[in-house]
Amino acid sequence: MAKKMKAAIFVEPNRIVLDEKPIPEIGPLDALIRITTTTICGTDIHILKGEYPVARGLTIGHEPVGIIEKLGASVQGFKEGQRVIAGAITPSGHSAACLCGCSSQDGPGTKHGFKGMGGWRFGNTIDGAQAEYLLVPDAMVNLAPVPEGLTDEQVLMCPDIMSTGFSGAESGNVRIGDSVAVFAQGPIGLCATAGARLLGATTIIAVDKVAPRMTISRKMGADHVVDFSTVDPVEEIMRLTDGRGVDVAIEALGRQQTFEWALRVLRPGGALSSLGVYSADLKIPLDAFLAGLGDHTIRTTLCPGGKERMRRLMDVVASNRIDARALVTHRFKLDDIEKAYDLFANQRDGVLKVAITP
């Protein structure tokens, strides 16, 4: 009989429970890692609420930090006992998408009516990281050794939150001297703020209404913080930019309202970089879109994965260019993950990210 492990399992909408499953059997190109720290993502809450469909019985989670327990027979360049992370997106390295330079989109193409879910497999199409053990496919492409001296919590944001947030700034093509507005300062928005600063933006305007998040936003690189509960954010951003609008607007929430605001603050020829996961159809207002004549770019992004992306992000952490530890506000044992979901889904007690340890 296969040995068992604890895992957070999707049962039905509004029910993710801790239960037991067999420890995965690995193939020749896979690795089994023993999870030492993981976390809950906003996308997991979409799954919990039934807004993003996954198979019943699936283990949730896509942000693993752990230790290699077992390597597939064909895996080279790694050793058992090594500390590693794997990105939330796990490309194969040899698909058409990978060879076209868009490895995030390496996937089956269509799932549950969605197209382009790409290489997001953990907690989506295969069992995920909120468990004691995790099977990592295509291990040589996706495992990245954790540098000496970095703690689990220092690298916990790399698999998804930091990679996604930074990619918001990268996809918007932020340049030296740019003005950037970031709508929502949750974990991804905070990392987008930090990414814009790293890429050279000199006026970064963060939009939120939660006081602790606005405080952290300044630490992550925001020059101005706009409280949308007290002022009209579009009017305030236009005032701060002397009526020019911003070069890049980053939408990091996945709501119609924030998407519209982002569109309305763009300068002519500006870029809207969309990171939010949307759960309803978007409408593009005619006036904000300038009837399609504004030379605007609207760019969507799926979190970049793979070991080289993870190495670069961990180098950013190791060089002290970013300290994402402030994003971890709560800590739970895996045994208490249902409580962690309740806290995170309801955004109580100033939660940003939770660290889950088996």
Given for the second form:
There are 4 protein chains.
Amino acid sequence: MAKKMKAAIFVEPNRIVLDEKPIPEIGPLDALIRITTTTICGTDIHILKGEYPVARGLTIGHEPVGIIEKLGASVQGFKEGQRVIAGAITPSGHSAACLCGCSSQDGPGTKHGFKGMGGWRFGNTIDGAQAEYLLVPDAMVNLAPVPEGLTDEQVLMCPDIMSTGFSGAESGNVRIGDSVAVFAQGPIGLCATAGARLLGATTIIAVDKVAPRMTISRKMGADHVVDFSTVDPVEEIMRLTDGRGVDVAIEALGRQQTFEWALRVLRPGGALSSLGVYSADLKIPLDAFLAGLGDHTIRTTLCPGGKERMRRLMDVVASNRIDARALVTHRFKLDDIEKAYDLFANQRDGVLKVAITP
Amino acid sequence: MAKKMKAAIFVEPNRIVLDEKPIPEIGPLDALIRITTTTICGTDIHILKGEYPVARGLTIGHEPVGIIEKLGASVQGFKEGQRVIAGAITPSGHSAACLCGCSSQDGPGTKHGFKGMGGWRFGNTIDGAQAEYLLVPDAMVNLAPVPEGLTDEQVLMCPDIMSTGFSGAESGNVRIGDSVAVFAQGPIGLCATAGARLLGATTIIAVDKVAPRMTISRKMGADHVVDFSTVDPVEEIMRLTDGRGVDVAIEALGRQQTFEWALRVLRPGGALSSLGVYSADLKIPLDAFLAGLGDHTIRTTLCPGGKERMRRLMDVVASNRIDARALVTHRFKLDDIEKAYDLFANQRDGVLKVAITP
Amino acid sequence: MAKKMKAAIFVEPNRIVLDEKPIPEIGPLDALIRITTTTICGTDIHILKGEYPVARGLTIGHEPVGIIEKLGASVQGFKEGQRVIAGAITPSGHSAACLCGCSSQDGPGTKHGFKGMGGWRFGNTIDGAQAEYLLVPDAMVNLAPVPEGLTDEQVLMCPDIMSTGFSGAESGNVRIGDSVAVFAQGPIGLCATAGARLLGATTIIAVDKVAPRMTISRKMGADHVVDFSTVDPVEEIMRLTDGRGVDVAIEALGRQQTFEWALRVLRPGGALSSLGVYSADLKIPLDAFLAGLGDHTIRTTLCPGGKERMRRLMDVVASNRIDARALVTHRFKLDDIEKAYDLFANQRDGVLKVAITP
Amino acid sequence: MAKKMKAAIFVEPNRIVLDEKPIPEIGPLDALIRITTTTICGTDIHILKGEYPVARGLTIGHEPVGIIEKLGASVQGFKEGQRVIAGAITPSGHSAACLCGCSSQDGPGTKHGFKGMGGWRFGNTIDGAQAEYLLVPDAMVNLAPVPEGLTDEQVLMCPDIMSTGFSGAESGNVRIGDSVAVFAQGPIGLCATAGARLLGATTIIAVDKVAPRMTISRKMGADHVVDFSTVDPVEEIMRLTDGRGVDVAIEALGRQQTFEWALRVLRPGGALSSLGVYSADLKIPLDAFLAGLGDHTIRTTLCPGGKERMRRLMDVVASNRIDARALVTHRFKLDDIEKAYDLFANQRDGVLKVAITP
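For comparison with the form predicted on its own, kindly provide the form predicted in complex with another copy of the chain.
Now the complete complex, all chains and molecules, led by this one.
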């Protein structure tokens, strides 16, 4: 009879509970990871609230740090006992999407009427990381050894938050000397700010209204922090850029308001890099879009995954380019994950990210 | 007293008339061109109808073929009597926009509340090409000699139609083996079809409903032509691409419907290249946008200008890669331009483009 | 006891013979292909002559067309009996090289003191395609179904010749209106010429001295063919480009002379795309290199592989963008492969490529 | 009679002297700048030694900081009395090179048998900056106002040293998480190190042997400094990268040795970005080049110029991303420029850059 493990399971809208499940059996290309640290993502809250549908009984979570417990028969290049992470997105390595440089969109499958996003599997189409054990598919593509000397909390932001946040700056093609505005300074937005700094932007303007986030913004690299509750952010950003507008605007929330602000502060020829998960149709105002004549680029990016991406992000941490621990504000045992969900879902106590340890 | 010339002048909405104006005086960086052939653009019809506002008394038109009549004192590298064209967009060469690779957006100026498009001057902010003479600003940047052996009609599509149409494929980053859908097969859309072919797309799907345009589509390089009046174009394109969707979708009309179709047939990771001039806010449907998780790119492009672009486009014609004359369906004397406007504005008699000769 | 098959085996320098070998046993990620058509590559001649060392007893060949005989236990998405090709380069899909967009360089392994090229396995580090059966590693990454209606000979150039040749134009970033010179018009060079045409070059200059190749050059898209045995190709190309030089120069032979010509005809800011396999140190002449101040790019490309690349190339054939059969000049049974090597190695009878059928 | 000014003039090999010259007369597109600070470049030493030929009587120097004394009649957008810099390279804005994104190679002219580099005019083809006054051609393209609050010495590295050095990282396409080796840590190499840091490299390895330069290397962003006089730099870099080699290698000296080291430490698929000015033919060793099969890119870059580039670089300084003053080790009056040349040419007293003030 299969051994059991604890896991945070989606039961129904507004109910994610800690329960028991069998420890997964792995196939030849898989690995079994014993989770040592994981966390909760804003997307998990969408799942909790029923805004993003997943199967009942699914284990939630897509941000694993752990130790290889067992390797599938065909997996080479790793050994049991190694400390590893895996990205939130786990490409197969063999899909057409992977082979044309778009590995996050791996797989042709449709889900909820959507035709893409096949690369997001953990806590979406297969069991996720908020558990004692995690099955990692296509292990040779997805397992990334943690360099010696880095703690779990130091690499906990790599699977999703840093990968997504940095991609905001990368997809916007931030260059040396660029001005960049980042709308919303949650964990993803803060990492987008850090990403803009990493890529050489010289005028980085972060927009939020929550005081502690605005403080961390500056640590992450913002040159200016705009509180949209006290000033009009469009006017303020145009002022800060001498009327030029920004070269790159990053949307990190998923709302019409932030999307529209981003478009309005964008210079002709600039790029709007969108990271947010939207929950309604978007409107592109004619004037902000220059009637389609502004040489504008709007690009959305889903968290890049795979072991090479993870290796690079852990290098960013190891080389002290970013202090990713600054984003971990609270710690819980897995046994208390329901409390962690309660705190995180209600954004109490200045929470940014929680560390969950089985 | 200044000598006079004939010119097509915007008097008020729904009235463009042929009248007399002084032949322009040129400054040190300008050139005066004696127009030998020009044409009417869809944008001119927006101006005619009052949908795009310009100053009363302005000469309309931005597609010149002619002969250098006079060169400004500081202009070097050209000589009077040379046959030349100039792009619809006339960058200055010295703006920040020019120097960061976005010369169409030259100039910081705002116009009608829009902050960009400073590069479009002919028939927009200065007198245009539907006249006997045309002042070309920043002549050293904008005059492009016509290679020997090419007729006026062969190069007439270069200043705007080919430059814009091809840019649809270029901005979509069409690559060898791509599938491309082009929505609307007016002159711009037909050149977008040709551009996709020039860049190595192997499945080119053109969408329209006007029979003669659909016929020319195939000549321009379409592998499939979809008549949206008889089939659902989204379903048909998904069928033609075995359910994968297209790598690049080109919007060449400027309407919500075509924009939305373009987004719906786009594969995850694909690019929507938008050429149309919109006249209302756009909606991005949540499902077609994969909630912002589809690694989609939406890019708008304003007609690239400058003499090097024009040289390359005339090379495309000279090397027989495209038969640009196929788009000229009607011919008028400048004296009859009001009739030409009437025909073109009402899209009678299968008109695609008209050639106007002073 | 294992069943036997016929295979062309490297015995020692200047001896490749047809002999018997066991039909390969496949692992869980492999596929076994029954070869229906294959061919001999210039690289195989380097192996034959002992210029490129491989293990004695190795089966040669890296250009397979065939039918799936058997699939490994973990292989999904294919079925036995399917007609397929596989690229000359067979990436694993899970290496760091694959995951950073450089799948041809898959694998960290060193070979003959070289640190890269791990993606080239067939007829190099594992048994190749000149045999009755072929083991395809990482089958889910590498098997590409042949579209209905295409013959073996129509797709025979896809695994290497078209993939490499086109990459010459792609790596040079050929754009609409470019001038491109292609040095040497063997099969690879001819496909580089075709690739330049596919990508929109308008002045394509092919250089060779063999008359039949020069004839096919024009069919493949060359606008000008320069016979270097009768004129100085550098002078001639500068003349043909009005003294500007070419935007892209493609080297398709692997010799100092062609490399140097390519550099000398390159405009400042242009790209030299190198496809040749060199057998000696190269010299970069100071003057041709503008002392390192010419904004030049020199880029080498190893044949891109993987099933998505193969799908796209077969689409190029299926859509009649290229007539790849024009390159197949001779046909042999596998039983007569030694005669085929003799003909091909000595470049007799105007041979371009041979088709070998078991 | 024309007023006179002092200027550092090339008389003959090994003689640059301070002498008198007429203050330049400006044309309609020019500006006259009163120099407040300038400096000597390594290239000037090549000129001094007769290794790079210029006309006798030419004023040397291409790194100007100054005040607009007079504007040409056609120059708009600036005013007399403004503090400005101009790039070492002064593109015209209207050449084909400028219009296809390669403005450093402006102009078709040949010089000393070289066909490019037309963009480098100061101290090369027209009088340069080591003088009391400087004529800036195409002033609207090239004058860049100095932001308030920045001193002359803070912006003195922008015209050449920062622009060239950063371009080493930019042309190598350095990305987040890259490993980068920079060969030679003179002023350009130090700025290449800083550029790699600005673009997100996480393992930056600087190679030199001069102790004070190695100290500044770390301030500029190097993670590791390799002294090639005590260890084999190729072995050491392979060790520091766990045998992978670097993603980008930057050559910043112009010698066979550094070029070859750069190639040998480059991973397959990596980029060698070359900044050095070479004075002899280069050799590409066959093994380091992987016989042309390594998917390598070798790219040379000439200092990018123009006012927008200068604006961005001054923003880098203003935003405290780099402390450019650290490179200024010595200061001289223009009257003592011959002493400055003597110190700089002989690399005495740990000199990096000198500031010269008229």
